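Read the single chain below, which is given as structure tokens and is the form predicted on its own.
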Amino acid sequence: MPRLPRIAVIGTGGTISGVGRDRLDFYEYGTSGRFMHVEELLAGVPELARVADIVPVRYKNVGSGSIGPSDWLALLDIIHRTVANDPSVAGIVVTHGTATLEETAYFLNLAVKIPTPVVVVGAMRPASSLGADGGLNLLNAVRVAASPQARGMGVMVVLNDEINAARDVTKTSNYRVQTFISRDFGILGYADADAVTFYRKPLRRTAPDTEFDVAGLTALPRVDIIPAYAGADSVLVDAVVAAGAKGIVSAGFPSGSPSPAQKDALSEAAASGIVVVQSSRSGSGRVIDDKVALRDAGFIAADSLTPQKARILLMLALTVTSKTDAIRRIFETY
């Protein structure tokens, strides 16, 4: 019989080791601080020793809210450490909550330094709950972390029998199971199942081909993102550069503009030396950088990238550069 192939599974809560009070319990969950750990979590998915010879490895047991870029550098630290403590391992999988299960994918697609494929896996519904989608979404997880046409795809995101890139997939619902898409470019590929199958590769560089190399930092540069609405004044802006931001994030109305307050405080502050990138709410669509008032005002337009990652580009960059050509480039790049 053939060696399966080694998958490390790395916990960090969420949903998908959510417990609720009954199995009706699809939203206040939560609430329980119930968390499995991912032994537990394994353990309810016997059918994952028939894919892959599992490793387990725990981080944290809780919701994706609490997840942040300290939580970045600490996972992408297990990664690495994983890996070259047994590099007979094939593949990483990391459980997380959805809430910010895209901006953890995200950074990591830019900082993982090693080819091994990496794939973010989440749920809908606890695990503790009729419907659960959790258990296949992880087998899956894993069969794509094994699978020898995940190396060079960059980190993915598997739900709902779908293999999304990191850079362009975005959650779009609160409950449904079909929540993740990449609305602009579409799925790489799909994990149903008779097998893993790709239809597309990234064209935009994805680890561990990037200029990032975060290892031995604690924090990552304060970026923060400002969201244009009807009317905003600049106290938002003023609050972030007041607060020490090194770079700020304009969520701005589509197709990519803040309101007329913000643009002036945004100008202001990127005259000071505050990296200012131009994002849109809308969700879809590129923020066109050679517009003659982005230029103007000295920003940088973050082209498809949403808000919240375009912060996570921003962060990285500036642990790099903090020169407004080069980090224009960076964003033309990724």
Contents of the next structure:
Amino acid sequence: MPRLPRIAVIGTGGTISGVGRDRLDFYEYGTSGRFMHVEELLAGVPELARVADIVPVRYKNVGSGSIGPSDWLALLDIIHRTVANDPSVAGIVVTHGTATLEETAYFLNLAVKIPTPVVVVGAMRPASSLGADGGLNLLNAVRVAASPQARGMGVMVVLNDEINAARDVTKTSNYRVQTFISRDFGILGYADADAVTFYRKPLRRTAPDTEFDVAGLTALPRVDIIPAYAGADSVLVDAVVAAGAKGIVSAGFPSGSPSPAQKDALSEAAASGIVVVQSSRSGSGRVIDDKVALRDAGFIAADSLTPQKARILLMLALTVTSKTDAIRRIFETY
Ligand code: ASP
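Okay, that's the form predicted on its own, but what's the structure of the form predicted in complex with aspartic acid (ASP)?
The complete assembly is shown below, putting the previous chain first.
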């Protein structure tokens, strides 16, 4: 019998490993239940042994609201070390809570330096619940990570039988199992029962072909997001400037503008050397690099990145440069 592909599964916690009070606990498990370590999560899906030789790797056991930039850097290090220590590892799966799953996935999509496929997976229903979706999601994520076609696709997100690009995907619904959607660009492919199939490939630069090398860092430059809302004054902008932000992402009114008071405060921040990126709160479409509205104010267009992804790209961009023109080029590239 041919050897099965060796796939490392790194556990971070989240609903996929959540154990609630009983089979009808769909939302309180985070406070009244517990998260399983990765070995226990894997033991609940014995069918994994049919598709891969699984290597469990423990990292964390938390809800993903608690995962932040220092965890991304530590996870990156674990991914690199796992493959360096065992070059027979053909793919990596990260199990993760869905709240910040797309952020971890996009960070890895920009920072991973090895060609080994990386898939991030979660679930909408805890492992202990009726209709739990995590077992099949995990099996599918492992199958995708093991697929020879997964190379060159950047970091992927697999839930609900669909393969999404980390750049494009976002959680769109609080409880539905079909919550992860790549709104403007669509899925990359399917993980169906008979086969893993791909139909397209990301064109924006992805791991491992990126200019960001954050190995050894334990923190990223501070970047905050400022939401636009009717009547917003400058208080939030002033607060993040005072907190020492190196960059600010404006989650503007569609099609991409802050309130007038925010715009004045952001222009001042840009003039003082803080890098300002203009995104939109709509969740779909590009922000256009408008000369008068953006360039003259010193702002950079987020293109089609959501505010939370524009923040990650800006944090990484600030590790290589603080020049507005260079960062504008980065936003046109990734
Ligand atoms: N609160 C959970 C988390 O992000 C939600 C989930 O995993 O679906 O960890």
